[in-house]
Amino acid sequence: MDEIKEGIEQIECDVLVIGGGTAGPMAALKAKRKNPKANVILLDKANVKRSGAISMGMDGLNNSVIPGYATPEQYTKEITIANDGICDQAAVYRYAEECYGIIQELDSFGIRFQKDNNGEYDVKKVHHIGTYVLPMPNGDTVKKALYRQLRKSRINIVNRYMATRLLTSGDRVAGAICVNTRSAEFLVVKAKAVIMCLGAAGRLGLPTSGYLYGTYENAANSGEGYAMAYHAGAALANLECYQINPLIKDYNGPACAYVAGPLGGYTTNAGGDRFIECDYWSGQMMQEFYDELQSGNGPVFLKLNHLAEETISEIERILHIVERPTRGHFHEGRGTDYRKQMIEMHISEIGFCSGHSASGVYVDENARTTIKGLYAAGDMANVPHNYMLGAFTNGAIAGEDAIDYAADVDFAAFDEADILAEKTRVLAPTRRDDGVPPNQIEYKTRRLVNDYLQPPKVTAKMELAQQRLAEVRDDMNNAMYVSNAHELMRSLEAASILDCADMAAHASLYRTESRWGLYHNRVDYERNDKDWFCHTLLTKGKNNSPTSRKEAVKPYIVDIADDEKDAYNHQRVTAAE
């Protein structure tokens, strides 16, 4: 196994980008292209060539705002309504304006998007307002194409280093402390600006299978971006707005209504009856899904067996090749044939992810956080319903703004004692002769999340969660033991997961209402727009525990009519229909 070595090195750069999945590479590319003389570093705990949620590709773009099919105004309205109105529209609108240019740029990279006979993008409809879904026939090559651009632009790539804490100086970011995931040697990166692109907190809840890495989200995304932002003092928004998704039961991968829906597939109950009008994900759609699942009409299924052979073959070609190529093997092993049976669905474990909900580090339309020089983009930034194209687009926005910021400032000084303290914290499990391995700390944390934090949310359960999680933290701080560098990485991930669990419990208790359908369904409170039509911002308090406050929703750019505001609350197909 990987031997633990002593050692520390220090380097510096203009812009440090942490996370080599989707948003990170685009941020680094845009920063470097805007200022070719700048030193831009892209750092990842794995290898950028194959890291992130798009490592195996993606089947399409879920939210393409393409002229002729949708407008920025339509898209902004759709996302605002889907997110119960809790939305700073400036960031959503800017994404909607700029994502078409990103699509064209990705096209130029060699990533092919489906086009019709006239050579126009062949966009499909899933959402209520507008048409946004753009299939990718060679979606399995997206990461390869992106990596080629990084090499062409001569981006400085640092692989196998895991960022553990941000360095700060007053209200400014100063860099990051990192540890090698193969040797445990330390790297201090001084940076004028830092862009965090570390993805969702995908290992927060525990899948029903019990497998630690059998998650809906990319299992490598364990929430360290959320944890680092928290410990640096940045504000995180709406962490009570969980990510919960429909999935294929026991496979724990997405059922992919975005692929099947435009081709005629839909969600049904056990009787084969459609019970929701639109399969576009929202908290309210998930509430309808949950209600049907728990009723006498469950289980819930994805219905494809009414489709023509050529249509089913096309769905299989897409779903069994990109993103999760094991999907076809799973169906084969279970004896499920799309032509003959419906596919049983279930509900995913909870997580933090703005890509599918709204929980993330608080940012403005320039991807700036509440700390000067610190940016966030992709699934860990709180621009709601971002998906892959949002990660690309907001990563680009962050890269271009950060390189301008870095040009106007010098390096910020930081306290060397912070490095020593972090090194002591990280290596503490290696100083013990025996103890509790990281996988047991992680399993217990995530089991408690399922037991006490999984919606519907109950106040007494969440208060118990805080007590039990405190006990786990005591075990982690005083008894966690690792014997090699790989386990050390797992111990750091376990610490981030526990931080996220603490934040999830605190944020959920703070917002004393129900909001976002199933995402924040507190059974002992009703929705309360009078007191809670606001963001909740969570920060690290003086006692090193989470503290929260309200933040007003900024004035809308696109008006929402009164009869449109609750459109997502009326999705159920009634018997009369």
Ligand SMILES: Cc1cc2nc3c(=O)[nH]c(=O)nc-3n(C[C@H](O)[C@H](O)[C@H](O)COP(=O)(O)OP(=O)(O)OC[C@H]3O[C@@H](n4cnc5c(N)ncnc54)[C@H](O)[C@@H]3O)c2cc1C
Second form
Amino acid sequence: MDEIKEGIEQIECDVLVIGGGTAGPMAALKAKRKNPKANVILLDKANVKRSGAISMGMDGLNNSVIPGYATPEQYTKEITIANDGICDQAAVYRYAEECYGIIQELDSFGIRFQKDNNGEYDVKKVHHIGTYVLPMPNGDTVKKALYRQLRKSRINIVNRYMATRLLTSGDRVAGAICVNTRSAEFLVVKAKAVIMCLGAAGRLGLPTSGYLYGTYENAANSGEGYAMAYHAGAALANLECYQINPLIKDYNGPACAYVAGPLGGYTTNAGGDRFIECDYWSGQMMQEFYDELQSGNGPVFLKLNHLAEETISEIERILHIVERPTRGHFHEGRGTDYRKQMIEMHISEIGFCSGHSASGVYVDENARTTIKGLYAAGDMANVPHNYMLGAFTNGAIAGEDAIDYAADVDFAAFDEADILAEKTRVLAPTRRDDGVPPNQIEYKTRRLVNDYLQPPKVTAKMELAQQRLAEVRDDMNNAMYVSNAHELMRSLEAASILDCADMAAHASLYRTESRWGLYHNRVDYERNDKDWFCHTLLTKGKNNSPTSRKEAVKPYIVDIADDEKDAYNHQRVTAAE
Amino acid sequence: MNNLFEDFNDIEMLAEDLQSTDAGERIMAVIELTDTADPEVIPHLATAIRDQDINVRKQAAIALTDFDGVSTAAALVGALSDEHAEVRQAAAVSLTELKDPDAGDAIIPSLGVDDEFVLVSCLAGIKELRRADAMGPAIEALKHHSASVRCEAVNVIGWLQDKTSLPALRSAAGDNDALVRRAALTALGFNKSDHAEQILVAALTDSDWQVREAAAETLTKSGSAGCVPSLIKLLEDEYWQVRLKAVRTLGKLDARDAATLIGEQMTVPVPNLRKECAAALGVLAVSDTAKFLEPYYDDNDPDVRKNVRWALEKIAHTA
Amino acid sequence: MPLAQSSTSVPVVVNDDLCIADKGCTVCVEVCPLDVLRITDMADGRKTAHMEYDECWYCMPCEADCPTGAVKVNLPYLLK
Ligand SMILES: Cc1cc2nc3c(=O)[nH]c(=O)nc-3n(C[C@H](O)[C@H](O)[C@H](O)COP(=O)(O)OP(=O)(O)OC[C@H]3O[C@@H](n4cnc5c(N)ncnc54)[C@H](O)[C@@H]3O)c2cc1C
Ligand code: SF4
Ligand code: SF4
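Mind sharing the form predicted together with this ligand? What's above is the form predicted alone.
What follows is the whole complex; the chain from before opens it.
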């Protein structure tokens, strides 16, 4: 295994779904069910059985809109406010209307949501006036249940092929180029429609542990989705609104808000005092968190040791069994017991992810990108605060729209020279006798991201980042060396990471104001609604480097009153409590 | 590149591998049979779950999670008596994943056994299948000496939502085990009768705080104005978790008499509780309670703030 | 630039007495999202799974899905 073989094969399908994590399986299932005669291919760089953010399960839906507990209007309002108003509401509203149907469908697949003792949904109140959190007691079976449905529907699954570039023809998508991660063989998939579900860009910043794979996101999600969309000419929105999360330090897994919050756990400083009241993840909350870390009161901790024993055992059960099951080992190794010690927290490395922010490939309420026949769903599409249920729901929307689109069109012709060019690019590091291995290219890129791009953002630092990243790009293009197919996969990931870093720098420099709390805190600029109450759209410019423009926020369909708009401002505890 | 697409071997060929003398090969056969996702493999897995090797049996028990129906259930029920705990555990988990009500045919007969583990697992398995004929055995199981059994039995009864079960739930609500009492109280939520309410109100003074919390919470779902005085007393409970549920229920029941007492809870330094109080005060909209809310117009917690502002607006509107 | 090898301690350990890679098992190799496990030949001619690349997200499918309980996931040294 891992020997470089270099074959090339070409196949065709009606709909190609790239990424079989969360959104992807749902997109493939819905497409196939709507047109059982169609040829639907689901392709993943890992193995669909256990790939993506939910590979080992989840502890609950963060944002379910269930009749009787919340309304689509209410939800749309909350999300608009949480995003500082920069939000096209149509997609959020559509999600809110359709997600309950998806919950019921997931339930019929055998994915179980917490029900009360009469068998009715047991929604927990966590944020806002509405009630949105639905725990999943057997969350560890999600991926298994999905996979079973894929097998039953006879979806064609292709594992261990990594998509590297999209093929286009004018303003239409024509397919994708993929490379086998264990043999370097090429696969060209001609497709009438392509749905991208490649997840977040999780390997953009470097975690404080220094371990390249110790990221918050599934480390297989290295940003190819963003890079492919960019190179194909699609627009990407608001990339300057990074994802940064409060996490358990070093372990880098989620800590608190949804699980421990409702049960009475909270975030404190070293003195055991609360400094933020609300643990709901937002840019404003992250700013307070950051300020506390930097202050003499830091570091920051998760405090549970004041809770009743019954409550603590419940928290342990939820946190250690599903989602990140190694968390129990971690605390054991450190000798931390929730009953006795507080748990040190930190902020995560930066990434791109709409799950917790507002950035991503620009899509409308049908999950369509700015390229015909090309769709995006899940963490990489810019429908804000989508999380897991958003990935499922928007994946479903994309699948149903794409299969209809594919029924009406023929294959788009593409230029064979594009394939040749991609082959040359991909294989270049195999043509050298020595050079810089991909892990060093990646480490340096990510270290520069930490040094110069993570907030607080400073103009001069970001300009330095652009210079230094250009030097790394030069090395990558001219001196990167790999010795086998596995390393070749890592070299392609390094290229995506570098593309994402360039996009992060460009987008952050373009928006000359501060917004979204810490996510886009540009210390040399104030917030400026007059000039910047808009999306920023990044595309590939003429000289093959990013260019940005403004795009108006679409008129709201749900109005927001003035005194509701500051809902996420000033979260610091001021009163002596 | 001949195997581009995920594909699986022929079922009969794989089934032959189950006859291999090597346990490792039999495990691999179980895994590959499962991956076909074809119900035809169920009989083969049912054989494998009785294999002489523990790992083969365990793998078969895990594999059956992917299937449904009466023969799957029968194989799993059999494995609940396996000599190895790991196999028993895996079978118990798989049992709870069944969805097809017909699968219950294989479980119902075992609801009469005495073995604690088998009974707990079978009750947990039958619960979501909502089989009316599980009611009798579940009520019978309430007499079992094991509290875990009684708990699961109560859950089965609650899911059936049948008012003839009220006497049984009443006695379970008086169980000497707190977990059973909690389960029984939450199970009562489907029934809006005086009878059910009396049981819940009585539990508001239980010695265990989580039982009191469960009773107060269930009253949000099913309580009537009659339980207001008892809920008001609960506002003095030493646990904020209990008070929080009482506040929520009082709001839902439109207990305007309670508004001042709820307002006084606003000073408690637990934002979870403040949030709930503000929401309840908004629902009740009693004009002289605005004074309790005003100091929190700019509360640091956005949720509290939001609820406070909304509540003040409601109160102003009503006045 | 010429290359050098440097050692690293890997977080995932396989008990080769329990591993049935000999019988064609590749379950852990297949489920790993980072594709860092491989099957290798041992001195006595048998096969076993092992961690080939130190690029682990400590996510556990390899341990959870191994049919013989041969895999143990520890936390990578740098963050434990
Ligand atoms: C630790 C953690 C905890 C979370 N907890 C919760 C929670 O409790 N509740 C909640 O609602 N949400 C939660 N989320 C968020 C939620 O899991 C995600 O929003 C959602 O799963 C994203 O789905 P996706 O399909 O976009 O991405 P993923 O599920 O990550 O799928 C992306 C897929 O793309 C594949 N891929 C990547 N690159 C390529 C390539 N080049 N070619 C082919 N395939 C590729 C990957 O292998 C992967 O299978 C959590 C996320 C994390 C990381
Ligand atoms: S899954 Fe277990 S038995 Fe199979 S190859 Fe891996 S370690 Fe060996
Ligand atoms: S823990 Fe996860 S990343 Fe590490 S080897 Fe196992 S499956 Fe792979």
